[in-house]
Amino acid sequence: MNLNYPKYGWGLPVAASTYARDIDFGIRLIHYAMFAIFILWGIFFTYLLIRYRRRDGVPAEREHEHHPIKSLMPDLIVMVFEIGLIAFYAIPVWSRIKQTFPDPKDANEINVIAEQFAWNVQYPGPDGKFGKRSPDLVHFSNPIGLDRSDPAAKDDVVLANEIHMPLGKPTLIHLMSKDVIHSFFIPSFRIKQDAVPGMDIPVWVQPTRPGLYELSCAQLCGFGHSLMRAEVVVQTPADYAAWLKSQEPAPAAAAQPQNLGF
């Protein structure tokens, strides 16, 4: 398996999720439309410069008639295009993504808890159940406040800045934040979602290419914002199961009350 980051060129990053190509179509459509508008306006502007240039013996005349429809025509064309883009592209694509939202029992389920300036990832372990978390247990050695006295938490795996996903299977991500608004952004998956304090926001992705990808925060969240990144490793199901089995559950930490809630 290739564990090098995909190379970035002049175009979009490699498309590595089931809905990446649908998102790419919209991005390219908008860019093509903007390029066409730029060319057409450039031609029109050049025509005006030549047609109405200053010439000897040709006085400038001000047009006294006002044609509101004619002056609004460019704006109306752009507005119709944008409404069409929303109605015939954005809403159908979003509906397809929403309708195919995976059932938790059929997905690889993880919790991703953002903080300044790291991504904490909780895996449920072999029992498939997430252990309870408490703000009173948050500590530098227990960043998500996992309660190891909970039977469901004894086999949970907690990692920082490292997300593993099985290839070809949906991964259901419960996105949370401990402090400020962060933005969960994996360019190759075409996924971007804000992590909001006090909210559990579910998002999903189904990787289609094995390899190593980059997760970054796309929301200015403080002085260490540029360093808030993580590695996303997409593995075959067998490799993912072997990796998860090899992980040691994090040790319990003593309660350290803090004014943090998530």
Contents of the next structure:
Amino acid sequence: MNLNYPKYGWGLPVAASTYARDIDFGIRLIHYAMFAIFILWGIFFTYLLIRYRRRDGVPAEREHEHHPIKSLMPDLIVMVFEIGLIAFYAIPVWSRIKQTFPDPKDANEINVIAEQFAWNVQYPGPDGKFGKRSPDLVHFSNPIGLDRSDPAAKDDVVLANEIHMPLGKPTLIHLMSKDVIHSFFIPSFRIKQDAVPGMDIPVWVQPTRPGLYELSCAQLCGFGHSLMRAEVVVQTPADYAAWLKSQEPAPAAAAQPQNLGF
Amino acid sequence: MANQHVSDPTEHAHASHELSFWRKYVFSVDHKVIGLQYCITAWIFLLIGFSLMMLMRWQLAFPYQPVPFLGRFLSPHLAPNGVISAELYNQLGAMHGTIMVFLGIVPLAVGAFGNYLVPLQIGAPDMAFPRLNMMSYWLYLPAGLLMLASFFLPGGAAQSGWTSYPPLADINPGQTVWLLAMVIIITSSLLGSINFLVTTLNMRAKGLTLSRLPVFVWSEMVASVLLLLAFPPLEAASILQLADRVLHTSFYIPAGLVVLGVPSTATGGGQPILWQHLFWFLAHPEVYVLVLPPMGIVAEIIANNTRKPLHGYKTIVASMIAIGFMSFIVWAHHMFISGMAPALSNFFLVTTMIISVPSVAILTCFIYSLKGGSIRFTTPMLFALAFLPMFGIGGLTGLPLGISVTDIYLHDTYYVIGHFHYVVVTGSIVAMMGGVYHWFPKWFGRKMNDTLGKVHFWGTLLCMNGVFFPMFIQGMAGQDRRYWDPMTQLHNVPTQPLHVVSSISAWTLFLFQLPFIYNFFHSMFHGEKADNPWEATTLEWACPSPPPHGNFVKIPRVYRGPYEYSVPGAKTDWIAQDAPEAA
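Condition change, the form predicted alone to the form predicted together with the partner chain:
Every chain and every other molecule in the complex is listed next, the one we just looked at coming first.
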């Protein structure tokens, strides 16, 4: 297994998820349209400035008639373009990305719990169930406050700043935060979602290309905001399964300190 | 003298010479003095906000390098060895935004231009409530000083961004003073907005119907309605955040927080997203408060320098009113990925696209106004003309941010910073610079120097684009905003050199403001004398320049619309609004 980061440069990073192309399509289309509008408009503007510059003996022409329809033509064109964007692009694509979620049974389901300034990831392990968590159990050795006495927690894997995802299968992420608002941003996947304390926000992504990707925090979260970085590892399903198997289950419950009653 | 009860403006004018220095220039109730107080204070705050940004730009362009020269004056705790720390960077960032928006542009657009010009353009002797007006200023200045003083308090200034999202803002140092200052600033704005509405609706000169009002007065009126209705929710929200910090309530704090390994003692039960709704419910209308008065300024300058009436006066006014209404139902387009119900996004997506329609209409009318004109390229006109394409870029780049799907990627990247700076800097600030050149003869009876003005214009235009255009490229590459260190993430590294371009442009931009500052103060005393140098038609030019206390020797009567330029058969190419029918 030899995984590398894509080459990041100017312009959009490599598109590496199923919906990245849909988002890129919109970004490109809108920018072509913006560019065209600005150029046409700039030519007209320049023409007016030259044609109607002040010259001796040439007074300004007062308009006798006002054609509201004619002067609103650019508006109509922009409006038709926008209605098209809303109806055929924004609403359908938004509903596919943010409002429909893969069935947890068919997905690789994980918890991502953000904190100042790290991304903790909880994998449910072979039983497919997440162990219970409690804020009272949070400790430096147990950053997510996993309750080891819960049978479901026995095979859970907890990692910091490292997310593994298999190819060919969507990953369903339950996004949470322990302290302040963070934002889960993987530029190559075109995914971004705030992690809000007190909420469990589902997001999903299906990677299309094996490799390493960068996860950054996109919402100001304190002095370490720019240092909050995680590695996303996209592997073939076989490699992913092998990796998961190799992970040690979480330490036994006895190793946990008592709740000191903060 | 304090017991004077004068209501008649002419009597007031006679009494003016008796006023002491303090009553005349410091605690003045004259809208013109207050307007100039606002004007100078707001420009100083803009310069301070700009300086904070110039400091931040050093860290972005040359990370880990000590700040040359200035570094040794920074606190060793916040800038060890002169290198800007993350805490200092976040303080500078939060204060830059706050100062620019709340202490710079809004007071300049409403407090300065509105105060000075609205009573003059409607032919009134003063504002409806002169003492309230004085109070607005004397709340604004201390609040601004309090905001600045927070840099020197233990813990430093606020460092949670100008948006101050809790829970971060609830736990970060510096926020308490920020909130106190905000509450005072908001109160000041509220007093001002009430004053403007009452003045405009009740104190217009005879014959000055609403359809004869200059576009600038309309823009101030719409902006005042926005301030009046949008600021109270933020005032309430700020008080709630203050309670969270000082009284240990939990309006914005959910249960079960663990901050840096320590469980929070807050009882919880609050909702962080509530703040975002309250904040943006103000802050989006606020954007239009930043934009509408400058649009009004541009309208005045364009009509005057094309020597013809504005194209589509009614369309422009109707669009401004439509923008005013719509601006209250677009706020959550700042929150597409905040965690609010995703279905809500569709509503805000649609309203956001709707609000772009009147904005495009206004811009279109301005461009059509050039058609058939006899365009004079005076210094104010250059600024007004530059506003059009620059605001155009700002508006167009709002499109991929207003479309929820493309915003997923572009949100919180440098693309956003580029977008709103094109709107408020190359848009609003450029227009207001033009406004200074245009109305300077009104304020001081003298013109500003034209050559210096043109140097200022071209330098400013070039440098502003140099600062903000690279941000679109950075945003496209996914460069995250509000990052102290632009080198920590691989995807940010390739576009980091563009920060050098932005930073050098920003510092050069500062140099090009020096002729403006010199020109302003020098021309105040030594400029070429002028009364109505632009041959403008609106009422503010119907009184002497500078206007005496009480403004008009005789309250004018208005006979026509605001832009009667190049009327066929008239002797001159302009007819003042107060000139009797026989022309």
